[in-house]
Amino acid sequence: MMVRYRSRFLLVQIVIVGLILVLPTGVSAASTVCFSCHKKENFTDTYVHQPLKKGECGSCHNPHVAHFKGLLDEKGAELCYKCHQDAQKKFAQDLVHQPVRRGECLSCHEPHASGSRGLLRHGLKSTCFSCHTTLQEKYKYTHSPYTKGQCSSCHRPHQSEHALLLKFEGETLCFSCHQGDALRKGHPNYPGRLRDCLSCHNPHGSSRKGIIRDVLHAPYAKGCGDCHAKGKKQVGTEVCLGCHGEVAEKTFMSHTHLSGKAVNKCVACHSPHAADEKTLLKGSQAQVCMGCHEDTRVRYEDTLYKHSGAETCTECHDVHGSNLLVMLKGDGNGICTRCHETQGKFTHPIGEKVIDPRTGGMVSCVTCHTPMGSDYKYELKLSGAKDLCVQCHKSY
C-alpha cells in the first residue's frame, strides 16, 4: 500500500515538472494558457489594461471557480479597487458621479482593451451621451469644447467638490479659457467685473449667437434699465416681486423660500437674464432644488424604489411658499389622492378620524410611504410584511 502511494506521489511530481518545462515562464504564462481558448485579437487594441498587458489574467480572474460571473475574484468596483486604492479614497469625497458611487466602473470603462484613452468604451463623447440622453449633440451655436466632445475640459468624470462635477467654481472655469480684451469687448457697458457667466450663457450651446440662452427674461431682452437702477449693481427681491405679484403673496405663508438674509432670494434659483426654459431656472428642477437640499439627495438617490415623477419637485411641493409642512401643495392625503383617487377607500383607512397612536395625528399616505424613495416596494418606510405594521399594531 505504501509503495503504491509513493508511486502516485512520484507520478504527480513528474507531471508538475513536465508542466513547468512545457509552459512559458514568467508573468506571460497565464495569458498563454488563457489564449489557447480565448482569441487574443479580442483582447487587443490601442490601449490595453496593464494586468492584461503583463499577462496577469489571474489578477482579476480565478481560472477554476469563483462567486462572480466571468470567474471574477470580486464584484464591480471592489475588484477595481484592489489595485486602484488611491482612487477608492478619492472617489469617496465630495460630489461623486452616479456610476462611480454605485461601483459601476464598467458602465464607462472596458476591462481589457479599448481604442480610447482611459479604456473608455466608446470614446469620451459617446460614453457621456450613452447616459446623458437629454443633451443635444449639436446646437445652432455650439461651444467649441462641446462640439469636439471634450466633456472633460469642464467636468471631472469621477468626482468633484463643485456642482455638476465642474473642475472649478463658476466663472473661474470660464476664465481659464476666456480672457483679455476680446472678452471685455464682447460685454460693452457691463457694470463692474465680469462674473456669473452662466446667468446668460449656456455652456453647451444655444440657438442664439454668443451661446446666449434661448429664453430671455422680458426686461433683459429690452435692456438693463428696468431692473438695475443707474449706478446700482445689486437688485433686491422687492424688484422681482414688483412684477411677480402672485409670488409675492407666498411671502406671507408659514413656510417660504423667500425668507432669509440674501440680497435677492429669487436669483438663488432663477436667472434674472436668460435661461433654457420659461421658468428661468438656473438648471433642471432637480439640479436647482438639490443644490440646497443635498441631504435629501444623499438620503434618497440610491434607493431601490422611487415614485415616478419624484425628480419633478413642483408636482408635490409649492416651491415659493405654503402653509403646509415641507411646503406641500396639499396635506399628506390630499396631495396623493390627486392621482391615486381610490386610495383610502379599499386599503388601510386614512383621514382625520384615523389616529396614529405614536403621534396623535391623523394617518395619511406619508405615514407609511416615502414618495421620495425607499428600499421597500411601493416606497414603504419599512417592510410591509410585518415591520411597518407593528409600529402601530403592537398587540397583534
Contents of the next structure:
Amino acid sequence: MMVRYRSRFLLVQIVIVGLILVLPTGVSAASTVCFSCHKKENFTDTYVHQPLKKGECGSCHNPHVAHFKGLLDEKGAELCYKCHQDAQKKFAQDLVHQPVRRGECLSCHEPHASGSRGLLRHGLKSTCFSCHTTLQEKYKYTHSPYTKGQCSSCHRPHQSEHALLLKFEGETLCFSCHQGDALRKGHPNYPGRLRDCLSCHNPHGSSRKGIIRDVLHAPYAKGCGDCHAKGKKQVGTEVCLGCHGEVAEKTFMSHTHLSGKAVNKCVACHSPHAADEKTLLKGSQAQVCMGCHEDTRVRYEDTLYKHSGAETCTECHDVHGSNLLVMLKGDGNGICTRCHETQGKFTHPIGEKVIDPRTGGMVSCVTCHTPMGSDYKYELKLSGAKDLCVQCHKSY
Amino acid sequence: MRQLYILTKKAVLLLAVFAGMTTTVQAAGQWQWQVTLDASTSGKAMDMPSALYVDGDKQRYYVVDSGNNRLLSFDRDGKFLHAFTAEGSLQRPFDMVRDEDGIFWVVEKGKNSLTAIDVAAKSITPRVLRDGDHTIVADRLTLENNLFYVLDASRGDIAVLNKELVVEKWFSCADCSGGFVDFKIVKGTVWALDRSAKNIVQLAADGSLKSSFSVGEHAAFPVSMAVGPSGFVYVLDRHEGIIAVFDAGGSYKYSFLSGGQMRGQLHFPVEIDFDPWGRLCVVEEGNSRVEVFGR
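Now show me the form predicted in complex with its partner chain; what you just gave was the form predicted alone.
Below, the chain from earlier opens the complete complex, with every other chain and molecule after it.
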C-alpha cells in the first residue's frame, strides 16, 4: 500500500518537473513559429512590450482564427485592459482624455515596440501634436517645458480630476517649479498671495514677455484701480456688469449662467486680466463650456452624425442668458433657418399653427432633429425610415 | 417529531414575512403616468412651464407658464380651470406660492422681483428682494409657516424672509462648490441640491449640516429634487430625462422614466414635486407640459 503511494508521489513529481522544463521551451517555440514568417526586426526597438519580450504573442493574438483584425482576441482597449486592469479602473474616473474614453489606446501607443518610453508612437511631443493640431508649435516667448515637448510636466495623458487634464489645480502646478524670491520680485504690486497664474499667463507661450497672454482687458492694461478699488482683492459680479450693461440685461432672463457660490460669476468663464482672444475666455469654448457641461460633451462626442461647428457653442446658444429653451438664441425654427434657409421654406410643415400631437406644442426643427448630434442621419432623433414619423403619424 | 413541528412553524413564519414583504413591494408598485396638465383648452398650449404649486386645501394645481407670462390652474383631476395674466403685467414668471390670505406670490425673472398679487383687491406689487447691500436674484420659492424661502441664484443660498420681505436668516452650505439650485422643506429641515457637486444636502432648522450624499453616478445633470412620502429622495436629471431615487441615507435605489416626447417621457424637465396625494409631478420645459405620475 505504502509502496503504491510512494510511486504515485514520484510520478507526480516527475510530471511537475517535466512541465517546468518544457513550458518555457514551448512559449519560446510559439514566438519562434511566429517570427518564421513575421520579420522579427519589425518588432524590435528600444522599448518592447512585455508580452512580446517574453515571446507571448498568444497573449493578444490567436494564431488560428479571431473576431478582430490582426487576429486579436478583443477589440481596442478591451484587449489592453485584460492585463492593465488597474488602468481600466483609474481611467474611468474624473475627466478622461478623449482617446482613452473611446478605448483608442493605439492612437498614442505602439502595441509591440517603440523608440519612446511608454511605447509612445512618435515621442511625447509628436504624439500630442498629432491630434492637437491647432496648438502653435512656437511662440515669441515660449514656456520652457513646452519648447522641450514635455507636455506631461503639466498634463496627465489619460485622466485627471482637474480641467485640461492638468496634474494639479491652478497655481499649485505652477509653484511646483516657480518658487522663491524670483517669483515675488516678478509681481511687485500683486495684492496678497500670488494665485490664479493662468488668469494672466499662457502656460504654452505668447508674444508678450513673461508669457502674459496676448489680449489684455482694457482696465487691466491701464492698471488695477478701475476694478480693484482701494486695493480690494475680490471684485464682485456687479463691478463687471457695471461696464458690461448688455450682459447685465441678460441676468433678467429665464435662464442665465448667474449661478454658483463664487463672489464673481463672470470669472468662472472669463479671465479678468488677460486672455488669448478678445472675449477674454479662459480657453476655447469647447474647454470652457464643457468644463461644466461634461455630460453634454460625453453624450454627443461619440454620436455618428454631428452638426458641423457644434464646438462653437455661441453659434446657437446665448450663453449669458436667454428666455428660450436651453438658452438658444432663437426658437426651434428661427435658430436653424439662419443657416438652413431652404429647409425653412420647403420642409415638413412647421411653425405655430402646426401642433405636435405628442405634446401639444409647436412643431419645429428640433421636434425631429437633435442639433448637437445623434446616431441617425441628419441628426434625427430616431430613424427617419419609420420610427420617427410614426410617433405622430400613427395610422401609417 | 417536536423538532419537525418547530421547523415547520419557523418555515411558515418565514414564508409569512416574505409574503408580507412582497405585498409591500407590490403595494408600492411601478410609477405610471396618470394625467397631463394640458392647457390646450385655454386656446394656447403651455410654453416653457417652469414651476408647479399645489394647493392641497383647494385641491388645485397651479402651473407657472413662463413663456406665455401667465399662471394656469387645474383641478385635482387635471382639468384646466383658468389662465391668469395679471392684466398682462407678468414678466417671465418663474415660481409661485399662494398664502393663507389667498394672495399669490410670484417670482418674476423679468423684474427680478417677488410680486404679490391680490386678486380680490386687484393689486399687483412687485418687490426686489434685498439683504443690506446685496440684491437677491430670486429663483425657487416656498412658503412654510408664514416664511418665504427664496433661492438666491446669485449666491446659491436660501434666504428666509418674513411677510414684510425682510431677510431673517440664510441657509447656506459652506462646503458646496456650486451652491443650491433647488430645495424642499420637509418637517422643518431643508433638503437642497448642489448641482455642481451633484450632492443632496440636508440642513437642520438652525442651518447646520445634517447630512449629504452624492447623486453624481446616477444623475448627469440634476436640476430638481423632492422628498417622497416614505422619505425617499427623488432627483430629476434634466439631460437624461430620468428620475433617480435614493433612500434618506443616500443609497441608490432605482431610476425610472426616460427621455422623449411621448406620454410618460421627459424632455428638458425643470422641476419635480409631490402633491399632497402622493403623486409625483414633473414640470417639463421641453415638452411644454406637466405630467403627474402615481403608483
